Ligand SMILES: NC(=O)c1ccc[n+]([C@@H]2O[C@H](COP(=O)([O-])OP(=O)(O)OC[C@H]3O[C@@H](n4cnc5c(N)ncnc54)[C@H](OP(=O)(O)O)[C@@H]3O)[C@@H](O)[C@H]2O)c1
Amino acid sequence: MAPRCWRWWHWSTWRRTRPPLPGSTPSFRQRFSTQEQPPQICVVGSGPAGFYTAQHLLKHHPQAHVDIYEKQLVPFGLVRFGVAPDHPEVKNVINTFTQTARSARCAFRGNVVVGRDVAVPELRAAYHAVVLSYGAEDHRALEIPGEELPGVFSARAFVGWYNGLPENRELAPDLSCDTAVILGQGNVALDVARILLTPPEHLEKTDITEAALGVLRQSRVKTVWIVGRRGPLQVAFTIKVPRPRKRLTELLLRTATEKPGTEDAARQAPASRAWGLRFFRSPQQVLPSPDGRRAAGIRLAVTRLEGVGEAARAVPTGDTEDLPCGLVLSSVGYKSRPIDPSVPFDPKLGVIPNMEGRVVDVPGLYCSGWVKRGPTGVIATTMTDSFLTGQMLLQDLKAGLLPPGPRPGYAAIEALLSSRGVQPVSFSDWEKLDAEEVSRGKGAGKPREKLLDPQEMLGLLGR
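Requested model, single chain only, the form predicted alone:
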């Protein structure tokens, strides 16, 4: 079923690549004989969307060959760089992805930036089909005064910092304040709050980076406020254990809005760390310190809801409140970027226009995951979404809608990359880096100590 957000793209946009009508016989040139030539398929992105797409293609086409391109030197995307270190069970999906990558019909091509090192049209010329599964690698800006002040970070960058994303290894957040404010009430916001408030000794046996752990050990953050524009019925985070909605709402309202009585205050007094939810508040301005050199608070507009159900939107009442804090983390959503001028992109929705994974007006080009539907859902949602894209691709292949005849696949791209000085990393290379990380973590009782510097990684591989 096509996502609701695509209804305004009429099916006629795909008319040039519709399957033949019943009773019609496509010409020989329109047919694709998998007995003569295995289909060469390229997937861009090695996170859950990329691997699940590859898995579906390999499982349902016994001759398909899939190359997975990744800009990082290491695979697994947000499973490695997004899942909280204290949720190791969620990362078990890496075992399934590893089986896929070890298939004789699958190859990992890391350290290749599609759109810079190789263009999408070059990939389309080398493969029968290209699937864009590169996720959402940017964050939505707050677009309020003071957002540029030191002490203001995107939650995405903060998560990347403690999870070892190379581009965020120099983030160095200052945690010397006693209060942090997280803007947004999704799963990422809860992860960030939990990491800020968890005693560091409870994280020592996880795969959090040692650099991040060192900063957290020195943290003075005692209180974290998680702020949302709307009410408890509209919170974006998910709950694993089902609970009656009314009971949950009452609990959230009590936690977020009631002032503690004498007994509650006495019980909470010894607590070294605390958190709370603030509903019906929208960020208006980051307040500077007296010298103007860093964030010292956040001005929030008090809101109320207009409308009903999921369509309810927050509107300002005209009242404001100032919340003192030394750390502001923006968690109002991830955002995909356009990858190549040749690929359609909707900047407002932050997605590639598509019909069930088929990129609009570009036959042979597909998308899956967040760049297809937006940054929503969990890993299981991405799995279902990616399987659907794989199914559409195989339907088009069977219907003769993809380019006929042989395609060179990676042989052509390898020559281009070599001429441009790009050094791709294979999955066996990754397994060497993996072994090094595990070895480094063993002494500290950690599952691994992540490598952070791409140059060090290349050096370990003898590059």
Contents of the next structure:
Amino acid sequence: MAPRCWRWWHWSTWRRTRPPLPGSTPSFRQRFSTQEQPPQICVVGSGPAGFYTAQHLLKHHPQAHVDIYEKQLVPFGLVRFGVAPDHPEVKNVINTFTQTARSARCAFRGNVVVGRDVAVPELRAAYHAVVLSYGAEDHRALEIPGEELPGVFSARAFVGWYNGLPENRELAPDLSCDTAVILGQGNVALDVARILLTPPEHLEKTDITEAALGVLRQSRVKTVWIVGRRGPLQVAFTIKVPRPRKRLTELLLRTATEKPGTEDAARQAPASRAWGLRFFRSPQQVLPSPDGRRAAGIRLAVTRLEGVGEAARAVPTGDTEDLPCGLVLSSVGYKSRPIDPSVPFDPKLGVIPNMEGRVVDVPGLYCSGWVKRGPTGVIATTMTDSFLTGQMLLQDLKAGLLPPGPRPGYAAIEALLSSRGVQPVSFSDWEKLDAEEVSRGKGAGKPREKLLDPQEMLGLLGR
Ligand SMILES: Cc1cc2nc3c(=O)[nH]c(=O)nc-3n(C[C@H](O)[C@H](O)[C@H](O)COP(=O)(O)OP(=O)(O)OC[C@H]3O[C@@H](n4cnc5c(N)ncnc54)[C@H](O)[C@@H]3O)c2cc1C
Ligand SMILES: NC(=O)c1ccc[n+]([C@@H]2O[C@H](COP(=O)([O-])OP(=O)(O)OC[C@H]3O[C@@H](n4cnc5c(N)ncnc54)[C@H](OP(=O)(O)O)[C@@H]3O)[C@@H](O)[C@H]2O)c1
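Could the form predicted in complex with this ligand be shown next, to go alongside the form predicted alone?
Shown next: the complete complex, the earlier chain at its head.
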């Protein structure tokens, strides 16, 4: 295994060797366990990890108070800004999150960037425990020549654009080309391919932004290739069909290796758009147009597998293939960023080193979700993982391992934020923005028209 820049410490060792925290005497523990001191806990990030952690803490500790800090003005993380617009049923989790946020013992503090507006040590001083659930806000780079050319986008930015993430609202991808290539064969790649290929009229009743819909209506993209460096057995995407995986794999293999028969070809001929999977191809270089000003193709290294099954590695054979295209979407995974110099971070794995959610070597600091285990897994996986972090935190609380005495919680942070000119927004502020979005969507028969401009949102809230 690659060397890590941090050290694993088994939690049980830490618990045995660490001197007791000042005040963590039996009488203190007894006091805490009789719950006379409502524990003040804060969670950083309001995606599924943040909300499920908060839900667990509130459910299993009758007095705990949880503040959820969020950098955006709006809650729900990737449920709002990641999940595809044509999968509205996935967004039903928002109902559960809303119930949590409306609890009298929970408060949403939006428009606060932790690590910039307030430092993690400041939160740790104000709360008994801090849970970092800030997800993965970056994308993995391809690290190949030409990656910076116009016409090359990360799938993360493209998804953010059609889902109304404020930082991506100006993306305006040029869809005037004939062929798009998506690099990577995960579920995000499939989402992006579907959005590129779906007739725009089928997206009109979703919560896709009107601006994205306008660009998609003008799209001339006819062919989408989804390129993987390994084979059909190693694809990362999952397909919800009632077919055994073996049958699915056979189908993929056949599609990959055989030309369509006459009947299939006749059926496919009238289709105005087509897509295909390309296996055993690893991105080597984005090829520039003759004037060097934009992407015009991609050079792929032909690969073969070394090893078997899901662990097999792709190694280049030495052959290459050039694929002309005007749009390259790199969908090779998301990546977490370090949040604060005081918080350990493993840059190679892109996670906060932790033992079941307890941040290694930092008592009172926890993590959950993608920043805890890396940028993979669906909402249900994130839920299980966040409940586990919540459980560890409550165990430590019960064992008297968290700082003793009362903590000021938000009162201290509010004063800091105010002195720094930061204007947090509350959950009821979000409910006003939500109502505005729903009302703007009504005319067009959409569930909502998302607000894209933070200044406009603040204006609507009278700030
Ligand atoms: C494009 C895409 C589509 C997906 N579709 C599905 C799907 O259909 N079904 C499914 O089950 N799963 C889906 N997933 C997976 C699912 O979204 C994740 O499992 C889940 O969102 C991870 O939760 P999280 O809370 O760790 O991260 P996030 O959802 O990213 O939440 C992190 C939150 O932290 C906030 N934050 C970041 N930095 C700071 C900071 N410095 N200060 C304060 N707040 C901060 C962010 O703004 C964000 O709100 C999808 C993922 C992607 C990328
Ligand atoms: N509908 C849904 O439920 C849904 C929708 C979207 C996302 N999600 C979830 O969100 C998570 C993230 O999805 P994701 O698609 O971003 O990531 P992912 O599932 O990890 O897929 C990443 C893809 O990129 C490839 N890749 C990585 N590095 C590469 C490189 N350097 N060169 C070429 N290819 C490279 C991987 O190939 P290798 O396997 O060879 O590394 C893999 O095919 C997943 O767990 C996914 O299930 C779920």
